[in-house]
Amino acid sequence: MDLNVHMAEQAAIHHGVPQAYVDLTAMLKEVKPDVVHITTPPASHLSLGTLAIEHGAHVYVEKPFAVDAREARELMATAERHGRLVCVGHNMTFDSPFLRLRDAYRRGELGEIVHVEGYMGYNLAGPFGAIFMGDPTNWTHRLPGGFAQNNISHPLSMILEFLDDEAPGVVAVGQRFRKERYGDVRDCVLDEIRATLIGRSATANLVFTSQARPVQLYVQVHGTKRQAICHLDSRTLRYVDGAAMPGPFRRIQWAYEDLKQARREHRRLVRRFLSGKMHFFEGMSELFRQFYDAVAGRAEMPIPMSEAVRVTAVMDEIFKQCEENRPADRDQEAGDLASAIGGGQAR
């Protein structure tokens, strides 16, 4: 289905489907889909996801899964109170290096979680970010947090897996760095956001940039074990044990077990390569398998409704803060700071 005849025509000729739509009520009273998927702009999330899940369906919502928290919240109410499932889209979390990850943790091999390092580069001329940069009008300036609201919940979901609490402290801020050039909107971007997350027993650092090269997604775990290192990129998993070995020999030996390391996770990736198992979209595959078994009542929800709230309120939270730190209001500060300095000096 979609808004544009053009557009659902085409698609259902791609896939085979023998009807095509442009009205989400007609498609949910003919059809009856057990499933939908909603891969719309944010702001229509709810009101889409709320008609099919009065309608009878479960509801797929790509990322970020609402506006806000409040919307969240919201969506995942009617979803229980009609008994549908609602699933967010946070896929990086079920590619396969992250399902280790998560099972070694599981497992206690990591021992208990200290630390959390999330890191997310992006770049603003690359095919996505010449989009909305090239356009004003672009759906994602029209987002409490910008072009990071579509993007940040990938680093952040898969940090909070190892926090478990409900509402973690939150201390965030944002940059610019670029000069202004749009004269609108564009040049409100953000072209970083650093956040702290403040758990009971763990604490957490977020990083989206667009500065940094390569771009490049990953998370750093600290237990009391063992360290782990998730990257995302080149598909790969690492621990870091240390070396037992005196002296000199201990760099020696710690520069050996990582070679192991990598050259294990190359075996790894290889081999996945000649069975036709890597593809760019693994994770998604496997969030759709899990949630699928769990509408056919085959399993339980791979990503509880709950945590998408959970998420969702975690940026709020940080946008929130960006915005009450708005770079604007930092050099404002600075120049008041050396006005005042200035004419201290001066008397």
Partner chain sequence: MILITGATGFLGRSVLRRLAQQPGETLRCLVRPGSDPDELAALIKDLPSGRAIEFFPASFNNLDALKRAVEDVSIVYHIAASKSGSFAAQTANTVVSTENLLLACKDANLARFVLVGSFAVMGVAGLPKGAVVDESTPLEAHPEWRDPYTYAKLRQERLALDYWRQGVLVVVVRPGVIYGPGEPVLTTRVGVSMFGWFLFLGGANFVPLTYVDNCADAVIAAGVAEDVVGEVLNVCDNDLPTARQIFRLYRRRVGWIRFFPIALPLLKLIARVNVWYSEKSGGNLPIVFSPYQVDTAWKFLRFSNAKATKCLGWQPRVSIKEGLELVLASQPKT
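Here we have the form predicted on its own; I need the corresponding form predicted in complex with its partner chain.
Only a single chain is listed, so you will not see partners or other molecules.
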């Protein structure tokens, strides 16, 4: 189903679906689906999700879940009122390395969490970046957090798995390092975001950058027992346990332990490839499977609906502060960033 007939038809033909629709209500009435996947821009998630729920469907909503927390709460309340389930598309939290990280955390292998680093890079010249940077009317420009809002839910949803707080404290700054040349909304797009989340027992940093290379997405979790580095691009999970040998041998042992971890992950990846398990959207498939199990009453929801609201609320706070801390010029930007994160050189 797509409002544009060409887009609806290409999806139907490409995926071997017999019927394409340009009217959601007509589709809901005719097909009576058990589950509706909403993959439209976020401004339509509340209205489309509500319509689907009112027609008896459970709903899978692509990230970002909603434009803001108010809409997220409203969608959740509608779902609860109708006894339907809503699942947010935080699919990367179901990629294999993150599943392993989650298991290790729950088994207590990391100890208590002290700090989490979440890093996401983005290429503005990439396939999707070129689309919205080439079009000032693109929907991403109408989001409160711009294109960053369409992306940071990935690292944020991972970070928040390790922070218990319902609403951690947030200190955030947004910056723009690109040359101003469009004369329209695209000149306002923030291409760098730094946020610190302060919880009762742990803290986290979020780095979103479109300048740094290589583009990558990872989380580093620092526990009282060991550190884990979960890399979503290389699909690896490595632990840092340090070294116990004395003096210079400690450094050699440390590097050797790193080498062993890398070698183990390399072998694991080769095995996954050869056994046909290395899929681009493996996390999404796993999330769908678990969500459908929940819909069928066979399992708990893979992501509680309240988690979608919590992530959205933290994003709201980040973008609110980015707007408030928007620097007037580059020098000012650097100063603000330094003071906001408590000193140090910004760039």
